[in-house]
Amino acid sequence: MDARPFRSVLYIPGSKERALEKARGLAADAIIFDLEDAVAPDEKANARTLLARTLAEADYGRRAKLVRINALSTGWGADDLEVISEARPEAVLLPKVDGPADIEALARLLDARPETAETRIWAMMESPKGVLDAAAIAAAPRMAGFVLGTNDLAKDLGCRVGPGRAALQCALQTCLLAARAEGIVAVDGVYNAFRDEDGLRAECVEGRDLGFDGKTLIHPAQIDIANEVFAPEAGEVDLARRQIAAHQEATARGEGVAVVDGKIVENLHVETAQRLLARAAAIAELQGAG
C-alpha cells in the first residue's frame, strides 16, 4: 500500500452528465463512477458512452477514480468494459464479486487490450461467499483494493444492522484481513442517511478504529465528515514526529528503544508513525493540488 488517501470515495452516477461535471470540484479523495445500480437498464448504454467520452475529456485532477461497470455475467458488464475501456480507466470496480474466478476472467479481458494494460481491479465485497474468499479474492491479479457492499450483505445475510453494526463485525472485518495481509486497500460500506451527519460521524469513527483507509459516499454532503474522521489528527501527526526522532536518538546512543511520554517506542512503532506522516503528507498534497 502507498499513502494515497482514500478517506472519502464517492459514488457517481455515470448517467448523470451535471453530476459528473460536479465532481470535478468536490474535496472527495476518489470517484467511483457508477454504471451499475446507480444506472437504469434503459440507460446502460448511454451512461457507458457518455462516461467513457467524459473520462477522457475532463480533468479529475490527481484523486483516485474508479469505474464500476456492472457483473460480467450480466448482458451489460463485457459491453461496459468494451465501451469505457477507450478511456484507459485507473481502475475498475467489480460487483458481485464471489471468488478470485471472477477477478481473474477481469484480469483476462483487461490483458487482452494495450488500452487496459495498467488498469487496476477493485472488487465489491458484497456477498457471503466473497467475504469466505475474501483472502484468494484480494491476491488475484491486478487487485488493489476492496470496497464493502454492506447493503446487498446484510440483505444476503438477513440481519438487521443498528448502531455499530455487530451482525456485520464478523464479515467487516474478515475483509480487512484480507486486505491487508496483501497490501491493498480497504474502504467501508455506505451510510444510507445521508442527511443524519451524527450517524455518519459515527460509523466513520467505527470505520476508522477498525482499520479501514475511509467510507464510501452516496452524497457530496457526507464528504467532509469522512475526510476529517479518516485524517491522522494534529496530536498524533505530533506524536508520530517526536517517536521518529526519540527513537532515531536511541538508536543513536546504540539503544534499541526509545520512550516517549512514558511509552516505549520500538521500530513497529516507526514504521506506523512513518506511514501515518506519509499519509498526512499525501492528503495535504491532494489538497493542494485540488
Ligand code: COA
The other form holds:
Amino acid sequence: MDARPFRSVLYIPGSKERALEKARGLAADAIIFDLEDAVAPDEKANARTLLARTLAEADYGRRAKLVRINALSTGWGADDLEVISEARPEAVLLPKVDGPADIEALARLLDARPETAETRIWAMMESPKGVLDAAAIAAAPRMAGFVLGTNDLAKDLGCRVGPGRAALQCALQTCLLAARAEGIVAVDGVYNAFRDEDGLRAECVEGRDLGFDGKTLIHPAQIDIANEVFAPEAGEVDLARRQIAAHQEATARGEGVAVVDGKIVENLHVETAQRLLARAAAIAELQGAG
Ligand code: COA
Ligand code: MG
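Alongside the form predicted on its own that was just displayed, please also present the structure of the form predicted in complex with the named molecule.
Then the entire complex follows, led off by the chain already shown.
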C-alpha cells in the first residue's frame, strides 16, 4: 500500500455544476463524483454527460478522483461507464457490492476498453452480503479500496446508530480486516449531521483509531476536521523520528531492541514509524501541490 492520503473523501453530486466547480479549490484529499444516490433518476443522463465533460476539462490537481457509477443491475450503470470511460477515470466506485462476482463483471467491462486499461475499482461496502464476503471482494481483480456505506448498512441491518456506532462495529471491523489483508485502502462512512462539528470530530477519531485511512464527507465544511484528525500529529512525527534513530543506534551496537520514552522499540515499531513518516510526507506534498 502506498502512502497516498485519503483523509478526506468528498462526495459531489455529478449533477451539481456549482459543486463540481467549487471542488477544484477544496482541500479534500480525494473526490467521489457521484452518479448514484446523490442524483435523482430523471437527472441521471444529464449528470453523466456533465461529469464526463467536467472530468475531461477541469483540473482537480493531484487529488484522487473516483467516479461512483450506478450498480450494473440498474440499467444506468452500463451507460454511466460508457460515457465516463472517455475521461479515462483513475477509479470507478461500484455501489451495492454483494460479492466478488460484481467486481469481476465490472472488471470485464473495463478490460474491454483501452481507455480504462489502468482504471482501478473501489467497492461500496454497504450490504450484509457484501460485508460477509468482504475478504473475497478485497481480493477481486483491479480492487484498490473500500468505502463504507454506513447509511445503507444501517438500513439493511435495521439497527440504531448512536455515538460510538456499536451496532456497526462488527461490519466496520470486518471490512477493515479484509482491506488490510489485501493491502487496499479503507475509508469510513459519512457523518450525516454536516453542521455538527463535535459529532463529526468524535466519529473521525473513532474511525481513525479503528484503522481507517479517512472519512467520506458530504459537505465542504467537514474537510478540515477530517484532514486534521486523520493526519499524523506533530508529537507522533517526532516520536517516529526518535524511534527510528534509537533503533539504528541499537542495531549498530548489535542489539535488536531500543528504548524510547520508557517503551521498547523493535523492528515492527520501526516499520510503523516509517509508514507514519511516509504518510506525513505524502500529506505535505499533496498540500504543497495545492
Ligand atoms: N461538494 C462540493 N461543494 C459543495 C458540496 C459538496 N458535496 N456541498 C455543498 N457544496 C457547496 C455549495 O455548492 C455551496 O457553494 P457556494 O456557496 O460557493 O455556491 C457551498 O458548498 C455551501 O453549501 P450549503 O448551502 O451549505 O449546502 P447546501 O444546502 O447547498 O447542500 C447538501 C447541502 C447536504 C444537500 C449538499 O452538501 C450535498 O448535496 N452533499 C452531497 C450529498 C451526497 O453526495 N450524497 C451521496 C453520498 S452520501
Ligand atoms: Mg449507498
